[in-house]
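We begin with a single chain expressed as structure tokens, specifically the form predicted on its own.
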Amino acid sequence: MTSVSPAAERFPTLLSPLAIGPVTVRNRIVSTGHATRLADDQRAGPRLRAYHRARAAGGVGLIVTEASFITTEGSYSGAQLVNTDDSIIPSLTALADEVHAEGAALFGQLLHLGLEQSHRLDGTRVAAPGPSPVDSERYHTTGRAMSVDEIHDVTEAFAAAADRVRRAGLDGVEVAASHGYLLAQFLSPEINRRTDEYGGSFDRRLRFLVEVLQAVRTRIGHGLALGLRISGDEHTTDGLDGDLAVEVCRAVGALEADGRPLLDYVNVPIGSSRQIAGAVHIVSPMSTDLAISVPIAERISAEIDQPVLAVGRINHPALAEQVLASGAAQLVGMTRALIVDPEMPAKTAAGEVDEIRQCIACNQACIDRFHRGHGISCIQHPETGRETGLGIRRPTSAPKRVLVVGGGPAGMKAACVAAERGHTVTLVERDRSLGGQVRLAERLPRRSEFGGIIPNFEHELARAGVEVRLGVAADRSLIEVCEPDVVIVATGATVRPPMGELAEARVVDAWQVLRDEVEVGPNVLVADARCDWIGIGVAEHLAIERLGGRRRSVTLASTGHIAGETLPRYVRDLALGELHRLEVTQIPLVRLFGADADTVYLQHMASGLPVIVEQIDTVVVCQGHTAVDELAHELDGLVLGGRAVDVHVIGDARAPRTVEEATLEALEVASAI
């Protein structure tokens, strides 16, 4: 009698192989494509075929590359992929080849932005073709109607790059008609307004994406699994909905060649580039529902015969199964929880659930880092887009006792990495608990999960075996006690105590409104120096509190163009629009000056003239942080037993910051020693 493993008795369906297609994948996780910004000069070089061979290794069924330009219309970067001509293949068979050596399958994505993109490779704002000539709303670009001629030259573009995937020895090809790009423009009656054969009917508005699977299953043939997606619902005033998307994809799965199914699999994400609403859902941030596309994933999956893959913040084993178990999809993608924890897969299937570092869908260093030109990362991971340098976890040959002082994320990833290359780690957290200004961080709306990274990083703190010492307070002495080699000083930041003439006014720190430590008057003014999370989270968090049955009056503040300026602009624009709908008054571009018992004193940063705001009985200051590194300055030039202990500054103790700069500071310094 055969026995069932723990694990595949809790994830029967997540765990078990799928067919799509010709091709069989070992399980059910998907790691979909996304941009990375890892590619080295247009092609999949060494820090890319590392990203993915990382997560290939860590048990991942299925790779989906990121989407590889097929024309050199949309090329804006030498960091992404772009498959015009056959230089890109010896680039992919490598990918290949890492991927395939780990047991995962591979496929290649191929996409034409159309409408959606601003400027070229090189900077100067580009043409963009599409059905018609509609403007982009987001990126401010005037369109221009593609002719018959430029659409039989995309089809073969896209048929072209499919053979060379094919060449290249991956798995598959995956046609990108989502988030409202080329494709998809055409199937939207709103955006094609052509009066030819693609545009106008239904049939007329699908023939280009039909044309285009047709072309590109000619050329690689049934020995590839052939992919679509498809926006379930673009959430745009001219976009698809979910009626529409069900619609093409009923139409689509019901195709054939040469006597079998045109299609090997429906992937379903939502969202779309055009409109800002519709763009956050791009990477759903953790103020939105889990598995956000499943319901529209189900609906899709009961209209054809083909495998659906659902996405979409499916950031953890269990929910998964419960995806699946549920027969709303047939595979699931799992990006982010991937990019957190390459090892996810693996870890499920060993029955090590929760040994799992699970995504809080901050944004923080994966998306946010690709908008900012950089490659994707990861706030709890940094090893993650670093999997050629820093992602290799070298064992020491000198075992030497440290001490981590401070238990925020720069030192509790200090103690893991430290620990885990064999030196004997002790932290201490002069707090009764781990977390530092996280703890303040999750009492943010809609950032309770943020919280998760702490327990994330106590299991890995048990499990390299550090020693935690909570409630002391470490000096000069107590180190000189414990005899270190070396000392991590993470000691983090306080708040900033208030700047400007306020002598006459009621001025609250945000730390004391999120500890409700001090009681705040119905008129508010949150002055934010900093453009962060703090500001438009206090904002928020102040207007959706009641006062005796009715809602605050809240004026919001700051010093960038627009607040939250340095978020990452999903979460950033989701909060937005959340102020908009609870009436916050918004004032960009001022500095605080001064405020008396009623009344604001501000700024204005460009002019330099006033800016006066009156009826205001409280002033919650958000001016930033400083650095609490007392203790680094005491143990300046320490020397214990005849020998300088070695001691390093990380995180906000080195100087105020995020938790990105804090937890790959933390993974450098103890790489390192």
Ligand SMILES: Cc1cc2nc3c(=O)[nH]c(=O)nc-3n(C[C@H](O)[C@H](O)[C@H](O)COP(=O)(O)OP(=O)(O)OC[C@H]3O[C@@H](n4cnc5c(N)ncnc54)[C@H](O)[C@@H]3O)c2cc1C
Given for the second form:
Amino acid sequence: MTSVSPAAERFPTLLSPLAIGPVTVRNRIVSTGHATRLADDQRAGPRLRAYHRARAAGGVGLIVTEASFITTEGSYSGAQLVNTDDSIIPSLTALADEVHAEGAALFGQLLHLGLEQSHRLDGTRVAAPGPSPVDSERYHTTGRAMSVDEIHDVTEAFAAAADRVRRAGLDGVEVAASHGYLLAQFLSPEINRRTDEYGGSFDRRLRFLVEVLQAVRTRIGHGLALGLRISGDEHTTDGLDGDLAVEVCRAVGALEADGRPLLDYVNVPIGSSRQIAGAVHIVSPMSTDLAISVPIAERISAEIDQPVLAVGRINHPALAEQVLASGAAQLVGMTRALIVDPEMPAKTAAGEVDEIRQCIACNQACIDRFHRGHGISCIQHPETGRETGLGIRRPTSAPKRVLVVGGGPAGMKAACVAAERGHTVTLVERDRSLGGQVRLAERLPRRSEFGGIIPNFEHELARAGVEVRLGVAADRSLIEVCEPDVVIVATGATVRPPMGELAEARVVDAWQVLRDEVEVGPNVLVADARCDWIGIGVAEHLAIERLGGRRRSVTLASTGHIAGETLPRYVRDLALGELHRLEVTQIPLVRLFGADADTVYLQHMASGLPVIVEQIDTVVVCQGHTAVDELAHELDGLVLGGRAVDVHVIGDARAPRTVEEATLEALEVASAI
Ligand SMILES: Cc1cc2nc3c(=O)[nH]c(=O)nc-3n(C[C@H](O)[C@H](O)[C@H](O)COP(=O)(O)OP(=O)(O)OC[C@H]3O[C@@H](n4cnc5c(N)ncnc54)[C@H](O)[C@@H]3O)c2cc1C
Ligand code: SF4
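Form predicted on its own done, so how does the form predicted together with the ligand look?
In what comes next, the whole complex appears, and the chain from above leads the way.
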């Protein structure tokens, strides 16, 4: 009699295999196609291969490669995959071999951006091709209508690229008609204004997509799986809504090729590149719903026989199991859950669910690094994207006593890594709880999930065997008593006091507001010199809070071109929408000059002219942070027992920034001890 493991009992559907056409995946967990900027020279080089191999080794069932571009149009960086000739095949074969060696299946995603592109590899603007000459609201490009010959050429380019995927040894092909890109543009009656055989009626608008799918199937045969990625709702004014997406899926789901289904699965995200309200759902931030595409995936699933893949903030195996058990979908995309913890599937299977590092949907080091032009990583797991270097945990051959001072993200990460390498690690934190500034960050509106960093690290600290001492403020004498070989100073930062001509005004800082330590009047100006989460979040917090049943009047004056300028764009855009809803007045490009009892004096950063805001009773300053680095200075040149003590300063104690740098510096230092 075979015994059933407790994990299999708890996650019976999630951990069960599934046939996707000719391919059987070992479980239902999918790393969906996502841009990484880890490719080298538009090929799957060592970094991209190591990235995917880590997820395959961690137990994922299926990996879909990031979109590879099937024409040189849309190719805007060397760090993306471009599948336009056979030179990509050897690198895809190497990727497939590595992923297969770890037991996962690998599909290749194919994409044409159509109207949704701004520049080419050489930096010049694209004459963006689409069904009709429609502008891109997001990229401010002017589109041009494709000729029928061009449509046929692109169809052939999809087929040829699919054939290369087949020859490279991958298990399937996914055609992307999602997120408002070329194939979706043809489906939309608003964007597709053609009057020829590719526009007008539903069937004619569908024609391009069907011809592409048929051409791809002809080339790959039925030995590979063929999938379609389509947004279940683009959330735009001119794209696919739920009804149209269902109609398209019903139509293509029913098609056959050689007496067998044309399609083997449908992948259903939501959102669109074309407009901000849709774009935020390409990678939904923490303020959006969990499992966000599931309702529309369920509708599509009810209409077709093929498995449906639901995505969007499915961040935990328990939630994934719930989605699958309900029958809403048969596969779950857990891409960010795998970016932050590549071993999530293996931990699930081993019944170690509490050990899973959970994604908090901050969007910072994954999609925002991509947007900033860098390879993706994770603020909680900076090993991601660095699998060939810092991601390798090398056990120490000379164990040392390591004292980490400070239990914020930097200290917690450093302690974990040092202990995992075999050092004896003690972490001292002067507060009664771990977390540092994260405890304040989670108080901002719609950002409570940010606090998830703390339990994630608490589990890691326990597993790594770090001794944690809370309520202990370290100074030089404590360190002399402890006699460590290495001290890692991660004492963080504190709020910068208000600066400017402010003596006569009522001035408070952001930390005081978030800690509820001060009274803020009904007419407030938030002076934001950082353009990060704090100014925008404090403005929202004050605008939501009611005084005597009435809303405050809030003005947000920032040094950016827009408030929240430095934030991940989807996070910022959702916040800007919220501020607009709350009627917060925004003044961009101004610095705080001074204030008196009821007037604030700003200076425009471009014109240099004064900007005066009257009838303000409280100024909230968000002027950034100052490093807490006294201990670091005290330890300069420390010698104990005749030996110089190795002292490292990391995170905000070095210079106040973000969790991304705090954990990365922790990893760098703790990997080198
Ligand atoms: C309101 C707010 C919102 C933010 N939002 C974000 C965000 O969304 N994303 C992001 O990436 N970053 C955000 N940040 C910044 C981020 O929190 C910090 O960059 C990060 O916490 C720095 O980590 P750290 O470990 O270096 O320092 P800290 O988090 O400051 O931790 C330092 C720790 O050291 C302890 N300590 C200090 N001196 C001693 C001593 N002598 N002995 C023992 N312990 C000591 C402190 O008590 C503290 O717990 C935000 C910050 C704030 C204030
Ligand atoms: S950076 Fe944030 S959103 Fe991205 S994977 Fe890590 S925790 Fe999740």
